[in-house]
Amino acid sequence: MADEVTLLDFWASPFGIRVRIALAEKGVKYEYSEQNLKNKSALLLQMNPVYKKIPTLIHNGRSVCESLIIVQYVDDAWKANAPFLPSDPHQRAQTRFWADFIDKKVFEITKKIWTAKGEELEGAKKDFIECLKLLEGELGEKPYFGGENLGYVDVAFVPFYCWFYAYETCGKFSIEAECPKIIAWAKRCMKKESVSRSLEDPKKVYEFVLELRKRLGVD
């Protein structure tokens, strides 16, 4: 029996984009279901009753929630292509550490870049660049965080690349000027069809951010 796979998602979500990349890398065919986050569907509430959030993956009627957990699940459930996580226990732990770092640090800081003003904005920009420099150090001279292949940390982080234009425009700074290695890595990732087809148009994301800023009273 063929797998029945549905992804409940929202187009601009970097967390949802993670799952789209993972599924594309593994060659999984799935139904994409765009969700209205202001008026959540009965299916989303049923399949993710705890957090009621996207992305939620439904595989043969059973749900998997939280983007990094979904990416690990996809890696375990579909063995096509190279695994996202290394087999060595210490390397696996380090990989999970950096993915967790991206979730806990990068997302919270970048949100401030498009919602804050004045000193708070300047502090957020400084913190973001510091995070990127730490990630550059972890990347080293490898083509990808996963080594020769796209790995778990790459899948966790590259979706934010389509938000970089919004960060730079709202914050009036250049990421490439400060962290050229990160931009070179992102462009390398974009050469993969699984990534380029999953990431959204940066200018469309920026327009969405402008709408959010108006809604929040930033502008």
Contents of the next structure:
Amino acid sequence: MADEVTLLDFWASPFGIRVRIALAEKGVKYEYSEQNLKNKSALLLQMNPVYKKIPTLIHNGRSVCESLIIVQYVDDAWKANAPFLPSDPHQRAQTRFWADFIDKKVFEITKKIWTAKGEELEGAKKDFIECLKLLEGELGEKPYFGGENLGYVDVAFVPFYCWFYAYETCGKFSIEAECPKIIAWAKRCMKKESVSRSLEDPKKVYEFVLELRKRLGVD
Amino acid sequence: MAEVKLLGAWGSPFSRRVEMALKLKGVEYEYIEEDLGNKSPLLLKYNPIHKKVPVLLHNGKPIAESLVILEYIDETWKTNPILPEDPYDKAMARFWAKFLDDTCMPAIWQIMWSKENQREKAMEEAIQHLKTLENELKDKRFFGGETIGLVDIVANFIGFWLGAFQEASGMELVNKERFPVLCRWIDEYVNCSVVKQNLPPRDKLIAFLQSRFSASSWKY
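Let's compare: the form predicted on its own is above, so bring in the form predicted in complex with its partner chain.
Entire complex below, previous chain first.
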């Protein structure tokens, strides 16, 4: 029986992009369903009743929610190729730790970069660069966080790369100047089709951020 | 030299979760109590990023963040698995564990520390989340089925700490009328031997919480 896979998503969401990359890496055929977040569909509310958020993956009628949980599920359900997590338990734990770090610390800081002003903005930029430097330390000399191939942390973090232009323009700073290794890593990831086809155009993302700022009354 | 060491804090539900999992799997470990008001060089060395407990050390290699540690323990010591094998069931367990930590716990904290005029709203939110949790439990003995699993271990703060908070503060969030199913689970849970062994002394915890509440002149 063929697998039926649907992804409820929103084009600009880095969390949704994580799942798109994961599915592409595994060669899974799926239906992409763009969601209107201002007017949530009955399907989204049914499939993610707890959070009502995207991304939500529907596999043979059953839904999986929360992007990193979905990525791990995709890794477990389609085991045949491209494992995202290493086989050694300690390395797996480190991998999970860094993905958790990205969600707990990095994401919150990036929101401040495109919404805050003055001192709060400067603080957010500083924190963001500090986080990137920690990630650079973890990457070391490896081509990817996953080693020779894309892994869980790469999938968790690279979607934010298409938001970098928005952060830099709103925050008036250069990420490459401070963290060249991260930019080099991101460009390396972009050479992979699963990544380049999943990330959105940074200029489009920036236009969207400007719209959000207007809506939030930031400008 | 012990192969497995745990840096923890007696009153921390996160730290006790890890102990529960280790005991469940019969893993011998050396416990090191951390004074969170005066963090040891060991803690700062092994968890430089978050500087928190628990930290598990296995053969000298550190692992931080309780959910990460729990999965590591499950993958390393195979007795009494706490996560299901099936990818979908595993994803569901992870989802509910995350729901507990990211959504339930902060909502409960909010009640404790919010100003009087915002407390009712905070209560309503916490009640809504606990009802969602109760709905997931339904008529299962434990979240993990017949035996305790990851979600039950992570729900230790609802199973035990919440009761202590309620007694220390006079606030009543969970009671049999409002949450009959959750209360049934709590009774079953705290009587479970591996859970019972891994709870802090109730009176000590209540006294500690009372002193914190009075220090911040929190009044319910």
